[in-house]
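In the block that follows, a single chain appears as structure tokens, in the form predicted alone.
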Amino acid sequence: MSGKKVLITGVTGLLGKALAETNSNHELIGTYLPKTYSIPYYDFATETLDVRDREKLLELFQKYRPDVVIHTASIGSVDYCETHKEETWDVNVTGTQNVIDFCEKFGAKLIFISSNAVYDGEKSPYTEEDKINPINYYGQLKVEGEMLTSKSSIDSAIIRPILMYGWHHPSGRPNPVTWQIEMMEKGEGIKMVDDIYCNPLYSLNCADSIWAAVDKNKKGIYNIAGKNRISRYDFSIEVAEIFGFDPGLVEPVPSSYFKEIAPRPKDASYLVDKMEKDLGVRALSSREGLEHMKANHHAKTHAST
């Protein structure tokens, strides 16, 4: 299949990494927020972009004329989402809208990047059908996103990840597998929850569910995950284990221990039925993910200057 024109917004975070790492035979644009990165070292256009500035977006749409948009740029603290509602909104609401409006307008198909977070995690497994139902403000914001794409007159797929883990970008936000390294490297032990579940997600994994359903052209709802569900204390466990620190670093903790802002949804784990039947990509185990992390320990600086 010959290859797409794909812009991908937010090519630093942990996804469009991924996806920058995986791509195979598309033509990508990345955009990165101004004033935050600095990324020289990929081998593809990449410019600044802050979604909100329409005029930039409108800039970009021309120069570039992408036949796909995956727009992975939004802020994904679910504290500050809750405690940002304006700025927060303007991001992740707005700055989708502006998108959309621009697919609209150039004829591009959107790929949304969505969250387990849109579910209340009171009736797991979920499937795509299952009732949508946020309990804090981050999910509300994807509810938000998702409806805008849904009812948009563009071709659309809305892709949910669930909790994702993987080397992330230099100078990226550390993502749970990460931080436990970072942490353990220093011999510091951590306390993870024992009584929240789901199934961790590798980003490459994530990543190729996502160029198929670019190249599959899918529309419609996909919920992406790792294949087995786990809780957070279990799976910290597990990398203790595959990267050879001792699993006795890790104290379990019930989730009350912390004093979150925004309540989290206990279990908000998937069935991947979907995603391996209609997607053609096998969902991995964490320890499957995991192994191939550590076996790719070169991407965690991957083409850093």
Ligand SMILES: NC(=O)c1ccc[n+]([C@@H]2O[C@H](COP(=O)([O-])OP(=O)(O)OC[C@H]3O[C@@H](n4cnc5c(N)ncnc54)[C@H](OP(=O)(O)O)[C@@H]3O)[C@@H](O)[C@H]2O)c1
Given for the second form:
Amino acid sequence: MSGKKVLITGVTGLLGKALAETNSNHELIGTYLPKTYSIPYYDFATETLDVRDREKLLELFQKYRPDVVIHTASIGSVDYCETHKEETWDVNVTGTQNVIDFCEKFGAKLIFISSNAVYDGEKSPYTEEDKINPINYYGQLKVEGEMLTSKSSIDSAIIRPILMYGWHHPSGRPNPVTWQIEMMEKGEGIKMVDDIYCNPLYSLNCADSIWAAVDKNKKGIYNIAGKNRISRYDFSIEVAEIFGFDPGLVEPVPSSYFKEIAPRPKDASYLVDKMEKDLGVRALSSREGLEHMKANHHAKTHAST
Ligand SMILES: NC(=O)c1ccc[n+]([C@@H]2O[C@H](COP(=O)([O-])OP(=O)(O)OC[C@H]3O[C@@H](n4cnc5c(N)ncnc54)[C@H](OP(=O)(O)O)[C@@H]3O)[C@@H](O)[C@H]2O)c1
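Show the same protein again, this time as the form predicted in complex with this ligand rather than the form predicted alone.
Now the full complex is given, and it begins with the chain already shown.
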């Protein structure tokens, strides 16, 4: 299979880094937000880009003429989206429209990264056929991005990852597993909710699914997740066990314990049949993903490309 020119927005994000590490045969161009402390360490072309900047987007499309754009860049903090509606609309929705416009103009395929936040969490496990009904602003922004993608004339696929974990880029934000490891290395206990469920997704397993969608030229919607449904508390116990910490440091609490700003779906877990059958990627269990992460410890500080 011949390689394509693939532009990845948000290459310093958890998923962007995983895509960089699992790429086998494509020519990559990665973009990241201009910040003084955000310096990618990749061995392929990287460029700064704010997706609100149409002039810079035009410049990048003219320079690289990508065959495919994997649009991972977004503001992903659910509470930040709830309290900064104008800014997060500009980045997550208008930014997506900007990317779509240039894909249209230059004939590139788009892989839009959505989320399980498009569901309300009342009727799990979800398949791609189930009704979407977001209960927070972040979820609404993802629905808008999906609608813009589907109604455009470009070739596209929509990927909906669930809660992701893995080694993040040195400049990236922590995820539940790296946060827990950091706390436990300091000997600090954590409180974890025992009434919220999902099937946690290892970032490299998500990236493999996206590369399969690129290589097989798939279109349509894909719900991407780990194999098993598990509570956030039980998942934290697995993290402690696998990374060699005392599971007694994890205290179960009900979700009402935390006063969060945005509402969260209680259980937006997935069935992964389409991911496995159509993309041909086996969904890893949470234990398998955590074991791989532990063995892949060098990826914490170095790109493994
Ligand atoms: N992580 C999860 O559990 C999860 C679950 C479901 C769906 N998703 C979705 O999956 C995608 C990837 O998630 P992730 O966890 O990899 O995200 P992440 O770690 O928060 O990374 C986000 C990336 O977007 C970039 N970015 C932010 N604002 C930007 C802007 N205005 N213009 C250009 N780039 C911008 C960031 O750049 P800097 O690093 O330079 O700031 C970073 O590279 C996102 O669309 C997210 O909503 C994530």
